[in-house]
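Given next, in structure tokens, is a single chain: the form predicted alone.
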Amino acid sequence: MHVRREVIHIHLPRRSTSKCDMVGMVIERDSVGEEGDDVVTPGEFLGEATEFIAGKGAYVSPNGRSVRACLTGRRKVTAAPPGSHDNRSTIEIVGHKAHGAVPQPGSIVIARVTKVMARNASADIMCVDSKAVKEKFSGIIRQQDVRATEIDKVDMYQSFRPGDIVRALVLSLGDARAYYLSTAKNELGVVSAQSISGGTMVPISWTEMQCPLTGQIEQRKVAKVD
């Protein structure tokens, strides 16, 4: 860790020359911002939520106990300003190279499904809140996050197929450096898909899409069209 110092001019009455006052000035000056040399990656633990406030490039985990990184970069800790009601320091990620949009818990993303398995589907995130990403971000849609009802009856192979374009909600960062995504709302799910014959399918219900070339119907978790 290294400390970035700032020159602060403080005018104190002559009587305020106690050791306690001087110590207070040093602490204030040295805690302007501390940056770590180690690089952190998305999902990495930064500190306890009882001790730190999540700043830029960081977020509080769903259980509310820890602060984790959502960018690649160096951690920076800034002490709470004097007199603040919240004495926690702010921790953020700096020095990252991401200039495009970055997924955050609560973001709506557009992603392309790359792989479908029995219990989850993998996807590459392309847009975050209508802004294109410039880095590669991966997402996972778990079986329990496909829809809000009859979760135990969800068939992943009848919900998504590789190449499908989906609209999804970012829940959190997963352990495998991939974002957990959800399509468990009417407006979320497959927004564009190609049939086996190569035609762009048309949604005909919340669970079916039809190929205009052959008339064949395929199962999907379809997003409600506005």
Contents of the next structure:
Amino acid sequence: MHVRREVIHIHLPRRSTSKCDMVGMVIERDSVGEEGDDVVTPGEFLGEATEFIAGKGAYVSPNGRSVRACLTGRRKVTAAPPGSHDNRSTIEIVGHKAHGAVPQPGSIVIARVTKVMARNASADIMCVDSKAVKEKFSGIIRQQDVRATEIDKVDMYQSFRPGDIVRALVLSLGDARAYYLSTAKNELGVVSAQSISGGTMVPISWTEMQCPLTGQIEQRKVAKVD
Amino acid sequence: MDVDTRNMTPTNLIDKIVVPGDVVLDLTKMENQTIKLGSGLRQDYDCISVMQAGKLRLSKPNKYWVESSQKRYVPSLEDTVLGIVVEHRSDNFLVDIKAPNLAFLPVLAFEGGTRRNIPKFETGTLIYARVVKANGIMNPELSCTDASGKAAEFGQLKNGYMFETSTGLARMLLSSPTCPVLEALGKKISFETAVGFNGRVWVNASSPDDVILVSNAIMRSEFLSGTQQRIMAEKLLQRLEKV
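Having seen the form predicted alone, please provide the structure of the form predicted together with the partner chain.
The next block holds the full complex; its first chain is the one shown before.
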């Protein structure tokens, strides 16, 4: 639903002392300081350069006369701070990362295991709460978070292998490198895995999966999928 | 003609050279049998085929594997290896054993090892150790004790000379009965050796001449038969007596 905005320029004498500065006010649903709820796309005209400063996500077009968007998002107009030389409002584009999912503590994620080490396993988070992510996030599953019972006897090699797809719970934002993930519940763990021979394995218990091509059984921490 | 098929070996390639792609066993003709596959073989639906060039071996009743020789080493459990310390971390040493990954040697994996008497190995120290954890994915783990916790000759190797060989020669030197070249040399010279499955050999003797002679004899013996090794060793020993 795109509303064609009308830009009405109200020219007042330069030395206007009126509080409501109507020079170049764009008449539409927005008012100064609020976000609009219509989406702008890169290249779309936002305002005149004489009335607006280009903020984040906007730029002044090469001919120097119009301010245009360079990101996809919603436009936001901020009034000029009082006492500055320039009393043009700033136009920014906000909300452009809102349609990519970001893992939060407590969300269920789907991740692919990349590295298995003695005390933890690294995984790349691919989906958060059934929504795919736009940029890659790293997660770590520590030895004590693999399962709920006998956590000091966990063998990482018998729980995960590189390439497995796991369903995990985000415990915390972790450190600068990776989120901390946990598979310590029945419904968490390896969802899909390939055997050494290359076949997609079938789960047969919460610790074993079997290859349909060769019949070999491999150990994993298997998720109980309903 | 009744043939007792249970005692017949299902393949005629035992002890022969095989190359990748050769089909060694046809599983449809062998029902209700358990076969153990070692390195170099893989199951391809209904047949067992070769992955690595080498000699096919059978250990009765049912263990098959391919014996090959190469420069790089694939860690396997309970192998004794010679490693070179690369780095000292807080809870383990990083040791190079000619494997795809560096191996971890825990600082406590020594006889009577506690936090107080951690050995001080510098970078470049030669260590004789045993592999305790080896899967293809994680770094292998070593230990300088045997299964019961005793030192048993594991640990740092001091003095002497270390050289690298192929894994095949290392296995031949470690075979029993004693390898002919070592036996022939041992009759005249007193020396000690440590051989790692990863293709490293350490030799120590009282004089440098002896060390050089033994090392050269070992390096030359790779493709010689038993008799040839004895002749070669005796020729080298004669040179020592002449001097």
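This structure is a prediction, so every number in the text was calculated from the model and none was measured. Rigid core here is just the name for the largest C-alpha set that superposes within 1.5 Å across the two forms. Positions refer to the first chain, counted from 1.
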Practice item. Verify the C-alpha shift of R142 between the two forms: is it 2 Å or more after superposing the core? Key: no
